[in-house]
Every structure is written in C-alpha cells, then in structure tokens.
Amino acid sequence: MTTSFGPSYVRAIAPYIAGKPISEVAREFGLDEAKIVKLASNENPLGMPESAQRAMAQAASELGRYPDANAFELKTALSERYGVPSDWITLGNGSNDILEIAAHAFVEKGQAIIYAQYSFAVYALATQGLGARAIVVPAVKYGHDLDAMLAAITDDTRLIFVANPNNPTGTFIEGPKLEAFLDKVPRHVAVVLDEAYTEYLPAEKRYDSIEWVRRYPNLLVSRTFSKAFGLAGLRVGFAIAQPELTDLLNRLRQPFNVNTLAQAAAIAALNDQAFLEKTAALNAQGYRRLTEAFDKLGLEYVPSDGNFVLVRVGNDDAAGNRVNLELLKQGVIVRPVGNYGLPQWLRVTIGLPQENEAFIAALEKTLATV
C-alpha cells in the first residue's frame, strides 16, 4: 500500500528554481569560475556597499549570542526613514518571506488571492502553499491589468499582489493608475505592493506608497534590501502596514528572522545614499547599452524599469532553453522563464559594463549560429 504525505495541494507545487550558480555551471561545462558571467537572478553588480561590510565586521562578535528578535535598531532606522512608528514594520528573511507570510496572515484555505499574468513566481507559489484559489488575470502589454484585476475580486477574495515595477517583465505601473485601484479595493482585501525594484526608479516615476498606507488600512508595501542595497546573501526585506496587518505577520514571523549581520548591514546600506545613487546610475547606463544592442539585433524587448531586461529571442517555444544553453557553454548565466509561460524569452539582468559586453559579444555568437 503506498501513502502519499501531505495535502494534494502541496504536492502539487513546482519548487521554486533559482538561477543557477556560477560554481555548478562552472562544474557542467567545464569553464573557468573566474571568467564566468551571472545576470540571471538581479543581483546588484556592485555587490555590498563597503558601509555595510564594516558594519558587519563590527557585529561579527555578538554572533554567540541570539540576534535582537525585535531588530529594535533596524525597525528605528527604517521608521526614521520612511516617517511610520516601528509597529507599522514588519521584517522577513527576505521579501519573499514578507509575501508568504502575509499569504498565510491574511488567507484561509479555500479562499481566493489575485495577481497578474506574468507576475512574480512566489504569489503562486504562496497561494498553493496554503491551499487558497488562485485567480489569475491575463496581462496587458505584460504588465498588470488593475481593471480586470478589480473586476476579478470575488466574495471570498482576500488578498492581492501587486508588483511594481513588476518582475520578470519590468513593466511599471504609473502612481495616479495605483492609487485609483486602490480606492476602489474593498477594505476586506489586503492589497500587497511588492516594491522590490523601486529603488531604481527615476525621480519623474516615483510615488510616495508610504503616505498611501497612512490611508489604506488594507495596503501593506514590501519592500527588500536584496537588489539595490546590494544584500541579496543577508537576505532582509521589510513590509510597512497598518498595525492591524502587522499585528498578524508578526503573529506568524519566525522569532530571529533577521540575523545580527543581516541586521547591522541593513542599517548601515539603508543610510548609504552614494551606493544607491552609484547603483541607480550604473543601472541606466547599462540598459541604454544593452537595449541598443537589442535595437540592433532586431530583438523585441519589454522596456523595463527594474534591473533587467526581458528580451525575445526566438520564434518557437524551445527558443529561450536553445539560446540559454548555448550562453551557459560560453559563461554567461541569464534567466530562461518558461516556467512564467514565456519561452520564447530571456530575463538579462543589467550588469557591470564588462559583464554586458561579454552577454551581448555571446548572445550575437549564438544568435549567428543557432
């Protein structure tokens, strides 16, 4: 007799596939770890802000003893910053576990969650976790539809996500467009606004979500010191909400989830205005360059206000693997999304200028050969 373990719905999931390490495609193609390009999971190029590295060399000696589970200097840091008490604030291992655990605060088994066609692989990956309905609305120009994402809300919807600027396709939702949408959500439903790329926004394109949570009690704003801030390893991402929401995330957040280095690093990069302005910099100047490649190479794109660019580069459904393997033997590690429904394409994240040269020098080698 064979038993299966576990809900139905759980066995249902596809886990979660993160771009591939330097060190294993380096081990599967036989290439240099050296020579080896990764633009596949948004990470900053710059790496860590040296404020941070400092910071963390000086918590390294409480490191016998449990983190503060309550992050106090963290939670003040980002109260100062963002002007909200610190019991607005909530703290994760990451955003994406501020997303789950605002999935299982907020929805029962059964009930529905909405996101977009396109969207970030966790909000499905979150809704089967707990067993909820997901109801998913096509996108427009591959981005989010508010509309029909409003038009979809059913009597047992709980919660929607929404990202901005939306990952894997860099679309960008303008802030008068959100904030309509946001009138016009029934209280009942807690709207998340996954903010992990806001960062990189230019000054014409950026809203103050902040002030929108002073007025909706049912928003919470994620955001991540992942991408940015340069700590994708630390892994810390923080949610700001209304103390109704944040009283039931912190009834669920793991106790010391948010490690002492974590912790010291986030105050430290959170506080380092030339890094964001050094990386924000770099950023435009690296999708202007691989754009015009693009442009050149007849590839159609989704213009992007994140770190990366989703770009087509073929015509048939196995064309992102084909072109995705042959980068990975010349050492260049870039994003196939099949698994969002788009394999057709490739997410490129936006690199340090020698790492876009060397993705567009084998991209233009493959494209002339495959």
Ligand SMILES: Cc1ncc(COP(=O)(O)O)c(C=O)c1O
The other form holds:
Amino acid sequence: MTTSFGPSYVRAIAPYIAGKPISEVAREFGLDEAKIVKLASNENPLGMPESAQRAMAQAASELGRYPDANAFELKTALSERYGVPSDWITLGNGSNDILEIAAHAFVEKGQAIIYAQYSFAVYALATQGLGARAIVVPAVKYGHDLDAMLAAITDDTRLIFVANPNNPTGTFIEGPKLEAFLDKVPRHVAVVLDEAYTEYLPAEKRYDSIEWVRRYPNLLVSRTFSKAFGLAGLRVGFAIAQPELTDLLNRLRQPFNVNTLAQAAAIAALNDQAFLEKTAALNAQGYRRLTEAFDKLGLEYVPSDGNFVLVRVGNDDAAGNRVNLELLKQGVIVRPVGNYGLPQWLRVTIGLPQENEAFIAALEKTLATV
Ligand SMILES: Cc1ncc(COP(=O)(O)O)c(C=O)c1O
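Counterpart to the form predicted alone, namely the form predicted in complex with the ligand:
Okay, now the whole complex, with that chain kicking things off.
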C-alpha cells in the first residue's frame, strides 16, 4: 500500500521556477529594493500603461460583484481588433491558463503532445499534469525544427505546441514556413500557436495568424496582455480559434478566470497604440545595446525576436548559476535556464536603458572576476 498522495505523473512534475521577486532578493542579499534591477520575467519595463491604470481605478467601484463571466466588453474589443466573431475568443488568467486549458481540452491521459526542446516550460508542465506523453523534438539552432515535429506525429498525437517567438531562446519561425507546416498537420491534431511576444515583431516579420485560424479548424492562436501590453500582474491572455475548439475550452475554463480590474485594464491597453509603439521602440533600442555589449565581451547569444536575450556566460555547466549568483549580489536579477537544459546560459529581459546599463556593468564586473 503506497503512502503517497496523487498520481505518479503529478508527483514527477518539477514545479515551474518563476523569476525571483525583488523583495526576496533584497532580503536574501541585504540590498535596498529601490536599487535592484529585475530583468528576469520578460515584463514590460515601462510598467503598466496609464490608460489601463485609469480604467482600473474606474472599475474598482464594481468589485463587490463578480466579474462579467463572459467578458462581453473585452471580447467585443478583441473581436473588433482581430476581425473575428466573439465566440472565436476565449479568455484566460494569463495565456498560461489558455495553454493549460487547451491541453486538457484536446488531449486525453496517455495520448501524445509534441513540443520543441528549449520551448516554453509550461508545455511540459501541461503535458505532465494530465498524464499525457511528451514528444520533445530536438531543436535546431535553439529553435523549432518544424519538419522533425511533423515527422514526430503519431496516431495518438492530439496537440502540438509552437511558440513564435519562442521563450527562452527568442527564436522566430518565418510566416511562410509556419503556414507550410500548418498545411501538413493532420486535422485531428490541434496546434497551439503561442504568440506571447508577437507585438515585438518588426513590420517585415509579421504574418497574419488570424487569417490562418479562419483556414485551419485545428489551429488555436494564443496571445497575452502580460508582455508588450504591460499587464503581467493582472493575468489576462486570450485564445483565438474556431468555435469547435473554443467551445471545448469554455467547458473547462473557470467562469470568472479574468477578474473585473483585468478586463477593464485590458480593454484600455488594447486601444493604447502609442504605448505599444513606445514599448517596441524601447525594446529594439535595448536589444541593440545588449547585443553590442555581448559582442564586445565575446559572448555568444541567440538572436532574439522577443523582449529578452539568451546569452552564454561560460563553457562549463556551472556557469549560468555562478554568474547569476554574482549578478544577484550586485542587485541584478536575470533568469538562469538550467531547468531548460541550458546551464551555460542566462536569459535577460530587455529593460529600460538604465537597467540595461546596470546589467551590463554587473556582467562585465562578474566576468572579469569569476
Ligand atoms: C512563450 C510564452 N507563452 C506564454 C507565457 C505565459 O504568459 P502569461 O501567462 O503571463 O500570459 C509566457 C510567459 O513568460 C511565454 O514566455
């Protein structure tokens, strides 16, 4: 008789490791919170748009009541923005919620889910959480190998996760390649195309995934308000897919998974084009600065289309943690990625100019001494 609670596949899960909060680093290293720079969770360094703050303040008087379970106004705003009917949209408590719900909605225990090596950690967690079988396809140049992912499809495969751009590597798949892939995926296999960072793409790299949703009944596009829209703490994400899929998601979704403040703020952020443009410009400028510094330091990095860069800080498998610890002591929080099988690398979120400078200075100092 076993004394362990819960299914073995749940006990086998290694919990998600989040970026360290500023308050925790301040306590652990005896530092002043105000001087700590956090570049660990791919948040928008501009913080929340003022338009969203105002919308939240107005919505605060309604907090005695439950949120609108169907989020009529937010879904209407999204439907207008993306040109799809409201019933093609499902909201999530962050897009993380969408990824989890999709896995539960499309896959039975024991069936297979495909995702790429070095792709977003939640795909593995969602797969393990429902007792599904993971087919992890080796990466090529730290990115998705779509041909190998197609070749990996088995009779019992029900879902493929594709992140574009991918986290933590920042790799990007060009639109035509993705479209050719979608054309070849059998219709009984759902594809979750996770576009958490899509708003950072320069105009020449953009493609119309919403048009693909119209064409492919097995495609779900997942987006978030946590990154470029600046609302990570509010937890709002959404899926766009044809009703056959959204109907399934809605059966599993908690009725009030997006709260009243989050709904109000998301509508405001969605309409704040100026904030999005400022965000993208700041990110492009920060990317140039960080990669220039990596070049100067002779550090390898993976070219990124997100708001972060993966950089190799040493050639031994203790390098990531070692350099990370030295950065923490100097009040700079980045993300070690040993849990992704990348122990020689760190992922750094692109920050405000002064935050990038603080990180570069701390990194230079660390590499000169360790
Ligand atoms: C690729 C990718 N997808 C989804 C998410 C989930 O973000 P959220 O739940 O805040 O929308 C993240 C967050 O880091 C991500 O990097």
